[in-house]
Structure formats: structure tokens, C-alpha cells
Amino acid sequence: MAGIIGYGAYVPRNRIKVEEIAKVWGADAPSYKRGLMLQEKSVPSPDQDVITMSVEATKHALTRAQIDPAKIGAVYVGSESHPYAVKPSGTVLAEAIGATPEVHCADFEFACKAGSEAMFVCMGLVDSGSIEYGLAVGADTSQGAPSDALEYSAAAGAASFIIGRDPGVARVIDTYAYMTDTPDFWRRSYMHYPRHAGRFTGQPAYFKHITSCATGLMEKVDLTPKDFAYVVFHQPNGKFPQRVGKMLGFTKEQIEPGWLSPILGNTYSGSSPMGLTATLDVAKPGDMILMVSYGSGAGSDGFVFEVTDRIDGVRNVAPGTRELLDKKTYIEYGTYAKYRRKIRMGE
């Protein structure tokens, strides 16, 4: 049975806070501290980029796993702001953590569930027996265009899961997934900024991929929403996943553990990943964690995992999720602008 050997988190250290973008843009601070439920976000330094937080997270989830790099072959890359355009992200983590050139890389895109479409098939490859261990993380810098909503919220991250065989910190129960045509949130080449259908993000796809997966998971499996210590959504903001939740009777209590958004901001590929490694660093042997991601285009992924008895020997041997949000220095819009290149000179 497949499961997570190691895992570990990246965020950057800097941060921004809601009122400091809204002062710039006239807007209404309180409403998104109120309406979202954001309050700040991260930003990463203008030397950071998906890659060199996959190399930190990667790095947090070797020491987790506690197995030679030199093992790995698969190392898969999900995010939608890949520093290149045409040249994988993967071979350059692959090479800094240690693989062998006999590694199989790949970098995944499917907006913000680039990350758990990593985990799937790394999950995949190691039930089929056709590698010893694989290397799936979910990273991101998100993009968002001056003055819009996204702007509030799309922030930077990563989180990183080695996958292999019993035994590891949870097992994979079982895995489910949803897709349809929904167009819902796009960037087309050459955009620097993604676009979105406003309110229409909501319902008929959030919401509706989300619901559809977990439900579809949990007929599967025959399991209920009391059978399950924790969940973990995707979390565009930090209502969302609060809403959905509670549409699908999950308690605020099952949700709280793995809900960055508030703090973090909206890490797209990192979101839901992210989620899950914070709930490990609190979760116990014998805890059951239902993940559903969600990637705008639109599609989630679904996972049962349960804990097993190796968490408590591996989760303190590396920095815990919340541990690295608590670590921040707070930046003002005008560096903000400087290190995400919000003014374009000569372009």
C-alpha cells in the first residue's frame, strides 16, 4: 500500500498585510479581513522562485523519510508559475536533493491542483510497483494583478511528500477524482496575470468539484464525515473551505488544523498540500485525514490517508508548518511591487 514516507513545508519569511495593499488601491481592507477571512499573506524575496522552495520543503521531507535520495525515481513538480517556461523545474530538484540521472522528472500544471496531481501518480507508480519511492511537490508563487481581488490573496509556498511503501507516516486508503469543463480562472501565454469569472468561481466550480469529490470518496471508501480526525481543502481564501465544510458536515474543529489560508494567503498548488502537512505535524497513529484539492479548468483530488504509529518518531526532526508561518518580517507595497515585479520597465 502506498503512503507518505516524508513530508515537509516552505514558506518564505516575508509578509504583507491586507491593509497595506488596500491603503495603495483605495479599497476596503476590512471587508476582505471579513468577507475572505484573510488577514496577510507571504511574499516571496526577488531569490526565491518555485524551485528553490521545492529544494527547502524537499529537504524537511527527506530528513522526515529517512531514506537515500539516491531511491527516488519519480520527481514530479506541480505549480502554475514554473520559473521557466520551456525547461523543467524537476531535473534542477532532482539534482540538488541528490537523485540519480536515472530519476523520471516531469513538471504538472492543472492550476491550483498541480500538487495533488503530483501525489496521484507518484502514488500510482509506487502501487504499481514500478519505483521504490517518488518525490511529489506542490509549489507556488501566484500571481495577481495589481488592484484585484487576487491580490489579497495569492501568496507563495510549497510542500513536499515522499511516497513510497509501508512503513510511513500515513497510508493512502484510497484516492477519487472530478473533472469537467469549467472554465472558470485562465491565464493564456504571454499574460502575466491570471483572469477569473468573479462569483462564478464559486458555486458551479469550486464548490461544486469539491463536494462532488469528497462525496464520491467517502461512498467509496464507506466512510462519513465523523469517521475522520481532520479534513483538508483547497484554500483560495479562508472562507471557502469553512463554506464547504460545512456544506459536506464537516466541524470547524476537523478543519482548523490544516487551515492556512488566513495567515498564509492562497499558495494555488501548494494550498491543499500545504494543508496536509500542517495536519500531520499535529495529527496521531490511527487518525483518519480526508484531502480534496482543487484546480480551476476545473477538477479536485481526493485522498483518505490514515496516520500510523512512525508520525510521532518523525514530525519533530524538521521545522512544522505553523512553526515556519511564524517566522515573518512584514514588507511594505512598495517592496511588495519590487519583489513580484508589479512595474514592468522596458517590456
Second form
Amino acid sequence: MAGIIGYGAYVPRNRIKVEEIAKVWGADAPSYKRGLMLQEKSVPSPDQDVITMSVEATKHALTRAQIDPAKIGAVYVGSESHPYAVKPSGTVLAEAIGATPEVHCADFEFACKAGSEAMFVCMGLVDSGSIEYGLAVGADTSQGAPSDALEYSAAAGAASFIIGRDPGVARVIDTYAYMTDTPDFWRRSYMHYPRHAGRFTGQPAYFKHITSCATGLMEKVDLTPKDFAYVVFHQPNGKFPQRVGKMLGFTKEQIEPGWLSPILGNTYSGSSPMGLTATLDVAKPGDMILMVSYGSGAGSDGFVFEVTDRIDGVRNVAPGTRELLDKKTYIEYGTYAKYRRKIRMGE
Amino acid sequence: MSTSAKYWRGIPQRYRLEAERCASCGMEFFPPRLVCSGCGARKFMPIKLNDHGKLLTYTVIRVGPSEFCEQTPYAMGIVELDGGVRMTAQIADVDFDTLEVGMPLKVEFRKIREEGQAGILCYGYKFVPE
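For comparison with the form predicted on its own, kindly provide the form predicted in complex with its partner chain.
Okay, now the whole complex, with that chain kicking things off.
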């Protein structure tokens, strides 16, 4: 049976507060903070992108996995902000950790669920016996147009998982996927910023897919919300995961450890995977964890994990996700605009 | 003109800090070389450098070369890794007022430069405060 052998996260140090963005656009910061339940978000430095964050998160995952990187048979990076339009992010990652050349490599894209897709595929390859270990990464330097509601949440971060056979830190009990064609959020070719359908991104998109996926998966494994110690949902803002948790019958205490968006923002493909890393940081052996991602377009991947005894031995050998979040430097909007290349430079 | 080939040749050193140790006198070299400057031997063993070290000296670049203009101001330093090898590299994510000789640093994988708007992206090592 496949499981998570090692996990790790990475967060850039820069943060910008909701008030700082709202000040520039004359928006009402308290209503954004209350409405979206967001305080601040991470911002990548000019020398950071999906590739650099994936490498750093994977170094932490490898420290916890304690395996030879050359035994990794698949490297999959899920993102909607791959630095190249044509040239894989995964090849740089595989080379940087020493997994080349006998390795299968691909970049995934499915809005905010590309990271969980990578996990899903690695688990299938491990279960089939095709590979001994697979590396799945969800990472993004998310885009949000200036003054758009997305600008308050679009953040940067990465989560990395080494998937292999038992004994890992968390056993995969089962998986489930729920998809439909729902045009709630998209970015066309050559467009710099994504577009979204406003409130349509909620009920028929995020809420329908997550509740359907979670319900379908819990029925499949014959478990109810009470059977889980923790639950992790995709976090486009602070409010949605709390609301969908309540709809499904989960408590705030079950959501809280992996609920990072109020102080991190939405790391798109890294969102629910990073929530899972923060949850593993506090989970005890025997705990059951439900994770449900969401990617616009639209679909959800669901996973049921059972934490194993090995978690206590590897948890503290690499930085915890909230420990990474605590290391921060606040920046002003001007610096943010420069770092995110929102200023048009001379030729 | 593309520098793909030159960049590609340096990947083992830039991505993974691969170095060599002289099989005769034990002296370490980064990047690897053909002849040991300590004893003249030509036989080396591959090693991977430690990614922790301390700052030996530094400066702050305020007017950078064209490919680094967007990154100015930035700090450059000579760092001595645990093990003795010294490297010149950028020090990222640091408040210049906190730069101090002897401060502990660790390696992070970063984008070093971009080859214009359409060229390759070059990655490698930088240092950040521990």
C-alpha cells in the first residue's frame, strides 16, 4: 500500500498585509479581512519561482524520508505558474536533488489542484509496482491582477511529498476524484493574469466539488467526519474551507492545524498540500486525516491518510510549516509591485 | 547569444555543490580541477559540500551588471563552508544592517539570472541567514 514517506514545505519570507494592498486601491481593508478572513500573504523574492521553492520543499521532504534520491522513479511538479511555457520544471528539480537520469518526469497543470494530481499519480505508480518512490510537488507563485479580489490572496509556497510503500509517515487508505466541466476560473494562453466568474466560483464550483468528493470518499471507505482527527481543504481564502467544513459536519478543531490561508494566502497548487504538511506536523500515530483539494475547471482529489508511528521520529528533523511561516519580513506595495513585475520597465 | 552549453556544464556544481577531494593529500576543490594545487596529484574523489557555513566578508552591490539590475541592491559574500571550502555567492533575504562577519548562513536554491526576456533561466546556489 502506498504512503507518504517524507514531506516538506517552503514559504518565501516576504509578506504583505491586506491593509497595504487595500490602501493602494482605496478599498476597505476591514471588509476584505472580515469577508475573506485574510490577514496577509506570502510574496516570492525576484529570484524565487516554482522551481526554486520546489527544490527547497523537496530537500525538507528528503530529510524526513531518509532515502537515496536516485531511487525516485517519478518526479511530478503541479503548478499553474511553471517558469517556462515550454521546458519542464521537473527536470531542474530532479537534477538538483540527484534523482536523474533514470526517472520519469512531468509537469502537471489543473488550476489549484495540480499538486494533488501529482500525489494521486505517484500513489498509483507505487501501488502498481512501477516505481519504488515517487516525488509529488504542489507549488505556485500565484497570479492575481492588480486591484482584483485575487490580489489579496494570490500567494507563493510549495509542498513536497515522497510517496512510497509502507512504512511511511502516513498510509494512504483510499483516494477518490470528482470532476465536471465548470468554467469558474481560467487563464488563456499569453494572458498574464487569470480571470474568474465572481460568485460563481463558490456554490457550483468550490463547494459542489469539495462536498461531492468528500462525501463520495467517506462513503467509499465507510467513515464519517467523527472518525477523522483532522481535515484539510483547498484554501482560496480563509472563509471557504471553514464553510465547506461546516457543511460536511467537521469542527473548527479538525480544520484548524491545516488552515493556513489567513496568514499565508492562497498558494494555488500548493494550498491543500501545504495544509497537509502543517497537519502532519501535529498529527499523532493512528490519526485519520481527510484531504480534499480543489482545482477550477473543475475538480477535487480526495485522500484518506492514516498516520503511522514513524511520524514522531521524522517530524522535527526538518522545519515545520508554521515554523517557516513565522520567519517573515513585511514589504510595502511598491516593493511587492517590483518583486511581482507589475512595473513596466524601459527597454 | 545563448549560454546553454556553458550553464549545462556547471549543473553538478551549481545545483548540487559537487566537489572533489584529492586522493593523495585530502585537499578539497570547488569547482573540481585536473591537478591538485597542493601536491600535484591527478586523482580525486567526488564529494558533496556541506550546505552550511559562515560569512567571511561581504559587500553590497548597488549598481549591478545588466543581468542583475533588477536585483539591486544585493549583497555578495565570501562564505566558508563547514569543511573549509570558500565560495563567492549572493546573500539573499537579508537586511543589510544585519550582515556581520562570522554570521551563520545556509545554501538555498535560487534563480541566479535570466538570459533576457526569451532566454534560459539560470539556477544555482545563494546563501540565506540561518
